[in-house]
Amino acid sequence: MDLQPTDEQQLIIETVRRYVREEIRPLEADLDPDAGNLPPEEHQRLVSKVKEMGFYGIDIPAEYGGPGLDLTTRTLMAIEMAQHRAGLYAPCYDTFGGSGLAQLYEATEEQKERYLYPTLRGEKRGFFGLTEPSGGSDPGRAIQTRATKDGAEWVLNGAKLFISGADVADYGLIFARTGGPGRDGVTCFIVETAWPGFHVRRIVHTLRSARYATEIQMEDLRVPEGNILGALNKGFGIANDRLSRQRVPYAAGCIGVAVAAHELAIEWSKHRETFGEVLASRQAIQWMLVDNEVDIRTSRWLTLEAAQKADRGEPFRTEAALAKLVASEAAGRVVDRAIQVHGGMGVTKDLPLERWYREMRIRRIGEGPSEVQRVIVARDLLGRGR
């Protein structure tokens, strides 16, 4: 494993770092501390700038018109893109564009024409509907949404919970039970939000400032046979195949916030005086900063290891689980210590620390909670799932 970025990667890191410092952070001075969006004119201006940089559609494969970045470079960029107030859940306010729903790259050509390509052009939005009120840690077995065949259509009834973006989406992927219990009885459907029987509401009161979570209710929602994504009863594989890869940039976002919080704490400790001495002279503060450094370096190394194994085409499920587990928990500790170093200022909205503190808590749950990551690693260590 090579922890030293290549010359090209270093240039990309410096470019993104400069973009965050010169374009994103100055705009946040005039935004609400909990804002998750830029004014439309500013967003469009920055999208144009990112396109000039060659990074728009950051997660789109090259064959679909994207930059086609390897996962290691994408991870290094994610660390930089998260280093601002809204960076955890709205990195650079989405000015780098998205990839659409990655599962749609496996769709039929007709499905791509109706959903994937319009999404890549920015004409449509999608959501990913897996988690249910009955459970999220093991969705393959917890899914109770039922799809029943009726002629050339399937009729869906059930609910989804904590789904991001369904309130502003044109369509989404809904996973429903079409067979027996367990993961082999789940099918993925492409569902349009305008169809009768689809109901969505925002869950407003969460710790996350940006990206409303939603609850979805489906009542006799009729879906054409042609909107099945993949094979019947094989839908969970479509979801699961992407989870390990997604956990790597997810971990990198946690690292980025930790780096920014750590830098704030270092700078504050060198200028804040108590009892005639700067905080940096206090051993208690020094040890907090050292512990931050340990957490950040450990998280970075584990996350880059996962990314590099993926780029080499090697199995990386264990490494991705370790990266997500360690980075999400370590970053929470770093932000907590940074607040402690700042004292009362740390919990004001004058600084981004209090927002990071709230939102970072969710990262131990999203993309699979810490306990599930431990289960994944334990199974691999003990020979199950290898």
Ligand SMILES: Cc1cc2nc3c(=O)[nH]c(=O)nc-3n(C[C@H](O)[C@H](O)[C@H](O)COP(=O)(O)OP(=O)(O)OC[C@H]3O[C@@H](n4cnc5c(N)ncnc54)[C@H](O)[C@@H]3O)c2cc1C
Second form
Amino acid sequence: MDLQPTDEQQLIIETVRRYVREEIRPLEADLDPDAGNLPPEEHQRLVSKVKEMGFYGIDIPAEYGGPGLDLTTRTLMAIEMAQHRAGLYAPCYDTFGGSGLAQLYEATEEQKERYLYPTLRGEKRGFFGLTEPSGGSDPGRAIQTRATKDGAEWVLNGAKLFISGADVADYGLIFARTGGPGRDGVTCFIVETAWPGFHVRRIVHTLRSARYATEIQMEDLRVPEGNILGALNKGFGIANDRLSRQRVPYAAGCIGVAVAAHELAIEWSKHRETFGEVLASRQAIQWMLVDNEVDIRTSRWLTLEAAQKADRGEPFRTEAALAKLVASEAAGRVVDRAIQVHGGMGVTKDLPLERWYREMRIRRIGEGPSEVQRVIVARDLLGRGR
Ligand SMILES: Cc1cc2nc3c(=O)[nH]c(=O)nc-3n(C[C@H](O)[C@H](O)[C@H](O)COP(=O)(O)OP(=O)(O)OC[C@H]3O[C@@H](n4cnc5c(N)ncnc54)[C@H](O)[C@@H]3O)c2cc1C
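Given the form predicted alone above, I would also like to look at the protein as it appears in the form predicted together with this ligand.
Let's see the whole complex now, leading with the same chain.
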């Protein structure tokens, strides 16, 4: 495996790094420590800048007018884009644009006209509704939301929990049971949030500063047959494909924050004096910094391995699970050590460390908890679930 970025990738890394350091970080000095958005005029200005750089719509495939990046380049960019206070859940405050929900690229032309293209133009927003109050680790079995056929429509009843952004979305994907128990009885529906019977019941406050999660209630929500995404009872495949691919940049975001926290700790240790010497001279501190380095390098290796396998068209589900598992756990340790090196300053809102510490804790649960990643890897090791 070649971990050395190509010349083109190196140029992209440096461009994004400069953008984060010169454009994003200075703005954060004037924002609330928990801010999830930029002031609209700044956002607009930076979107224009990203468009000039040629990266706007970062996840949009080339045939839809996006930059058409491979996953390795996207991963290298995600590592850079996360290196600011809000970087874990609002990397670069969305100034690189969204791609819409990845599953919508599999939609019919009519569905794309209604949902995908307006999303790519920045006119509509979607959510991804898989998890339910009955559980998210094993959604194929846990899903209790029911869809029953009534003429040319389906009628949905049930609830979803922890759904990010449904409070500000125009539409979303709802996975509902249309068949028997298990994975093969789940269908994916595109639903509009303005339709009667769709309710965002509450905003769920979590450790995360930005991007509220929500609880959704569906009461006799009528969905036209034409809004089934993919095939009847095959919705779970759609959900699963997305999850594996998503885990790679998700891991990369963790690495980015770890790199930034590590840099802060190194810098602080070189200047802060206790007992007549700088912290960096103490072996206890040096070992923390070395452990950070080990965690970051291991995570980077595994994440780039997953990305490169995906780019070669090889199966990468196990590698994506390993990347997500190791990067989210390792980055949590790095941020924790960086706080320790900073002492009291580490837990103030003057530094980004406390926000990273809170938000990083979610990364071991979101996109599939660590235990579920281990289940995926174990299945592969034991020759099942290929
Ligand atoms: C802030 C936030 C945003 C989210 N956004 C979304 C979203 O937009 N859309 C969406 O669909 N979901 C979303 N989720 C849900 C997330 O994907 C789930 O929380 C996650 O999949 C775990 O499901 P659960 O919380 O129901 O835990 P459960 O499934 O109840 O599991 C509880 C715990 O049990 C352990 N566990 C589970 N299975 C096993 C096993 N086989 N062996 C050993 N231990 C196990 C794990 O430690 C797990 O954390 C979000 C969650 C959060 C916190």
